[in-house]
Partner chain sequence: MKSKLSRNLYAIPYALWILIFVVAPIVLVLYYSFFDIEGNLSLTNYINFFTPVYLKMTLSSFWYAFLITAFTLLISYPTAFLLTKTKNKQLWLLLIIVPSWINLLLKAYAFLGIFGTYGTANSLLEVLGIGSKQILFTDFSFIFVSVYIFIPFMILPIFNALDEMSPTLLDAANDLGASAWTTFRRVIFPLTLDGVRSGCQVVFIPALSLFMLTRLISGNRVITLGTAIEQQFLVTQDWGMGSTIAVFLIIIMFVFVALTGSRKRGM
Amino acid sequence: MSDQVIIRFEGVTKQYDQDIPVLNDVSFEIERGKFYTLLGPSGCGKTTILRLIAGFTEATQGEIYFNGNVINNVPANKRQVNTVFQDYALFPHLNVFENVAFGLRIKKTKKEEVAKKVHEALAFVNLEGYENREIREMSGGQRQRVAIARAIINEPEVILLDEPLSALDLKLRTEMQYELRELQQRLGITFIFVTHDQEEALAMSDEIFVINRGKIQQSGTPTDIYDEPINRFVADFIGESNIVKGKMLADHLVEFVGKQFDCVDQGLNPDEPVEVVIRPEDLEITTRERGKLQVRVDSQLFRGVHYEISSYDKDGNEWLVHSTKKATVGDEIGLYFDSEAIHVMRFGETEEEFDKRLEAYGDGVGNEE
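Now give the single chain's structure, the form predicted in complex with the partner chain.
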């Protein structure tokens, strides 16, 4: 374990009254100064992970380490983390200044220093001059920034953010995504950000943890996860994808929709059944003759930057294509793709096994020609 690790979960299980644990034997490491995102569908346990780190709830089993020490029994008010809550949880009876100053007042900081630090924190989130406003007089985006100022003023080592952008409209949300990312880089402290919006996760994070049903399905950089999803859930959840059943004939040779294709995957058993993923933007429209697949265009949607074309092959598999070129509904077209565009997923492969296979076969899948 390196010095870089600030938070570590070891076999953490969280169970309420029901039979099914909310978190099931979860282990991961969080490194200092990075932007992490916990991504997953509603109810998968994201908030529970944050609450365990913040100390609002206790783990049923397993250890939580902070800077190398077990903190399972450290109460929330003694932990070096601060939270930005989903509903901001700003104190309605206090104005902006007093909300931000709350943590310092508890530490009995001197008056002049409180004033100075609050001013700095508000400047940090671009809210100078709002000190005397009441919370109800602030807009959603401004409230969120007050909540962030209130969290950073204590100079915690980690800030937890529970879907802080979900209440904002699209434009403000995109703006705040840039601001948050920039803020994290300026402060240089660890952010753990929760969202169920995959685009948000891909845009902001150094590392993403994809969570489903109380288990971390996959962790890695946004490109890792996007390009090499480990299973159907991840492939489906992150971006759009075409997933079909196939068979691995040998290294670098896979069969699906009744044809054989070159690919870059290796290290699987001969004739092993697999699932094949091809991202819609990796499919290129061409003539029937030049295409590797022949499909009929079923419908087409204009999405602003590209067309989203839905088409079916003769076996009835749907193929989604993102293309800047327009197609004609009802036409027979060909789809062309590179061998790198094919991503093969084994059934039931865990992240560990997946990483091991990549290591054993050199540089990894994407880089091979």
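We have the form predicted in complex with the partner chain; now please give the form predicted alone.
A single chain, with no partners or molecules, comes next.
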């Protein structure tokens, strides 16, 4: 195992009684100093992974490694991780100073050292001067920063964050995304963040694990996962997608909606059934004659930075378009797209097989630095 790997799951399953496993034979590696996001719908198993790392629950099968050592039987208070919970779990009867100092008090740290470390931690999260403030007097964003200060004061190697932004309003949530990312980079330690919000995951992460029904569907950088989803679930969950059935005729040639199109995908079998993804922002509104697709505009919403246009082709396939151009409901228009905008998904392809296929593209798709 590489020295850069701090956490490794090897065939980990978590099952309660005879229920369907919450996690099913999950394996992955976490490297030092990166911001990881566990992304998926409610009940997919992402919080269970966090709890297993923290030691709050035990694996039914498999091994969990921390710095190369198996930690399955290591109690939570002996692990070099701290957790920031969704509700922050702050003590309402203690002021900011005492909330942050709590872990050090438990360790019977000297009074002078406690004061020094608390002031350093609060300065790190931009809360200098708030030492005597009562928790009930703090805003949601300030409470979150108190929780993070309490987490970092014990100098853990990993910080686990269980949907800590979910209770915040949209504007504050966006601000805290930037603050969390900046804080992680300044600390230089590993953050593992749980969310079901794909925009949050794309904005903050070095790497994302997309999880569904107890299995990791795909892992990679935000760009990799957005541009090259492995299957329909990932394509739908990460951003909005137009997905239609098609057939791979040959390398770089795919058929869908009754037409043949050049594409960048290769390594599939001739005439293999596939699914085709085109992102809404990759569709350009044009004339019927120039368009590679001909559609009728069904509805239109203004989203601030773009119009969201829903349209249908003659076969009833919906095509969602994000455009700065305004359309007219009822009009017949053309949709143009480049060959690079087409992404072909193979049914039942594993992530390992998918990665090998992308590597075969050379310096083109999937290998941009």
